[in-house]
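What follows is one chain in structure tokens, specifically the form predicted alone.
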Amino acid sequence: MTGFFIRRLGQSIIVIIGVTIIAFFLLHLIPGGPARALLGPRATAVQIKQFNIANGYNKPFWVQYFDYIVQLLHGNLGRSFKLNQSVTSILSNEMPKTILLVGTSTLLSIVIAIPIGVIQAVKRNKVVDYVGTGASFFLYAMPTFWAGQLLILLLAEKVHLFPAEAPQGSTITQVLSQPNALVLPILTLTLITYAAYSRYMRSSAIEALAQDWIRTAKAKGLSSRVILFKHMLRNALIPIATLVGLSIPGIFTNGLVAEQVFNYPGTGLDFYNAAVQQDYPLLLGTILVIALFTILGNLFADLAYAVLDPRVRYR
């Protein structure tokens, strides 16, 4: 196991590299440079010298790269041109919230989907099955802005049951003490994210459930909790734990529309307004940050594999 997990911690540490290589680009394909983008269009030729000068843009590209890849090493994203602040001080104080709004729909979403995709694949093609199917497709179909438009007219408008914003404030702990503002946005990720993987849980429980060791634990007489829970079980979760580390993109993603549609502080929303205003530093600071998620998570999902399968661990 150990030697599984050096040699993916290795391969990880090669995309890593890889992605700085590719943000680092982004940053130098900006028409007219960083310079441009910051000046604005009217700024003169002195100017635009000044700052590549002030910045370093005037070295060498490999000597930039060397400079970018230490201020990474010391924790420097760079420095947003709109908010004058350290993209890293921007990103610690955000990101938290982020991961707070779409770690716990995605946690959500897995503990309704195992289940219910277990009760789908023990109940195939009956009328739970079929009911299950239709509204995991529906949600699955669903984009993000408009089922959290539909929470917001039934849930808030209508009912006013919930706010129809986010809660407000620059620090997590702001954000926690209006848990009711909360329920609207985890909603409508964890609706969105269970959706595809109550679709896979179903499928591979069904696989599963037709495997020769099922029918072997059956003829021994086992209990069917026994068959689902001890054998079965463990084995259908192997799709799901690749799925999830796998999902992680289209989670960040989902929630960077929900963060705008609900204004919720986090970094999505961040994210959208630096798109607005052109402010590169922080969106390449921010896909960086959400490459490492997505690679830690590909990592994680390596390990669990290795974990519910002992068989991928020695090959």
Contents of the next structure:
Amino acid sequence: MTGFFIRRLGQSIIVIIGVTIIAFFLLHLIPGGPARALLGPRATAVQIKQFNIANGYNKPFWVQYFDYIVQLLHGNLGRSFKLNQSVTSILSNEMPKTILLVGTSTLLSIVIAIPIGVIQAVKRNKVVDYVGTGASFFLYAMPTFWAGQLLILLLAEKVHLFPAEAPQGSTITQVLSQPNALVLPILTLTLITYAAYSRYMRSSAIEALAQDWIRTAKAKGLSSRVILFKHMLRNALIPIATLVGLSIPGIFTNGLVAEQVFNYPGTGLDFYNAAVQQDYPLLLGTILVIALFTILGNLFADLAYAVLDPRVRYR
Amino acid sequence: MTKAQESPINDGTPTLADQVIASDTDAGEAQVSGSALRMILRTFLENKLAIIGLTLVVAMAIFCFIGPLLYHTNQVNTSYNINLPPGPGHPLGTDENGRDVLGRLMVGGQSSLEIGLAVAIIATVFGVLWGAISGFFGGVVDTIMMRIVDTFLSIPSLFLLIFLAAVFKPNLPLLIIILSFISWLSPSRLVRGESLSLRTREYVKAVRIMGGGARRIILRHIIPNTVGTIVVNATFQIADAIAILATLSYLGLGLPPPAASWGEMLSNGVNYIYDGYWWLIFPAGLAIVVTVIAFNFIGDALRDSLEVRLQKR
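One more: the block was the form predicted alone; return the form predicted in complex with its partner chain.
Everything in the complex follows now, all chains and molecules, and the chain you saw is the first one.
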């Protein structure tokens, strides 16, 4: 087990280094390079040359990469020239709000997907199951932004239940102080994430139901409630750790779209605005941090799986 | 030659799938026989979801590509008939530039279907080659190639796409390349897994003994044997590409105007959401959902029919 942990950790570190290489490469992919990215399209050739010399962009690539890594290790992700703030401070301000949004909706979708998946597995190929499968197929095919629009149309415009705009404010307390406005963005993301999980939950529950220990429990005369919730659910839940781990990139992607639709002040909306304004340092810094979250989430999910399932033996 | 290549030991007991794939191959060359193909087709067509999916895709293609020939609309110039509700002359109303929504739905669908198909093909070809090579050579090559895949997978795709779209201001070919750039990862992982087990098969060893090189083995023996996985995955790739293209267009980072796309229609329609102009929100959204569901149905049915084929043997 310890060996597996160490190997898995090593793998993550390699991938993190890979992401820094990609981010570094992307910075140089911008036409005109980092100088153009920072000084803007109106910079003269002389200004660009001065900038390159002053910031070491005239050195060999590997030296530049090394400098870049040193800066990263000091927590310096560059400076957003549109917002005139360091990328680190922007991200540390916005990330908690994004985590609040995507975290809550992911948790909710798991909480919904589990009982529905179990019901579908028990009532397999009955009307309930078909309705559930049909609904999740439909939701799965729905673009996140359209789901958000429909919910606005339905619950904010037709029936004035919830505000269409997400809570505004720069701190997480300000956001939390308007729970009513949080409903629609969270509901949108919950439905979309539920659609992604429900199919797995159903098949995981069906598989667990077919196991020998379920038959043994039935033969012992245990009530179906005990069988379902004690024996079957616990085993059907183990893959959830892996499932959530694998879906982290998708969760951030949907989060970005929902933040844009509802004007939620988080990392995704900042990223979108940075793209529109060509604020490259903020774009690259966000990519780096989101990737880091994804890698750590995956690592954590894999380790949790190893701990949760005693049957899994790692060399 | 790496150590793993020389090892004659298989990774584990061959599964049913492996046996069937192996028995499908005459003298080592992978060829799905006529009867096997018919059997796949039959089980596929017996599947209700497959029929629904196929019908929807064909109907959507006719609607988008033949529709404009019968239903003429001007989708380039604007007019004063803005935001008309559905009525005579405009079955689905007009948008904020006075363009007919039904006609725009057809033209917008063309780019969605074309781009979806093109992305699926490019991403699949590249991903399959990457995965087959990685799995075939194993060892250090495999580790390096798969860590590259892992690295790209750890960056949420939309973030990378938005960055690339912001830098390059895509036109049609560029947009296809950018979308393919994030779509080749999943076929490469799937094919790599199969390639790892296929390379230890007897017929691959036989080819090697006869002097067949890596290129011949990969192109003529490994890739043809993963065709089932590839086709199923490619179907899902089309659905994913259409969905992500819609998102990108919605964010205003798709094709520049006057090009029409479903995502762009929704992106404009959202400005009128409080005016109750439902015809700017529902048709384009439904078109996306129907197309994505249809390709998912086909993919699911194809996977099932390939599995059934294995079971019937």
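Positions refer to the first chain, counted from 1. None of these values were measured; they are calculated from a predicted model. So that the term is clear: the rigid core is the largest set of C-alpha atoms that superpose within 1.5 Å between two forms.
Enquirer: Verify the C-alpha shift of residue 211 between the two forms: is it 2 Å or more after superposing the core?
Expert: After core superposition, the C-alpha of residue 211 moves 2 Å or more between the two forms.
Enquirer: Once the core is aligned, please say if the CA of residue 220 is shifted by at least 2 angstroms between the two forms.
Expert: Shift at residue 220: 2 Å or more after core fit.
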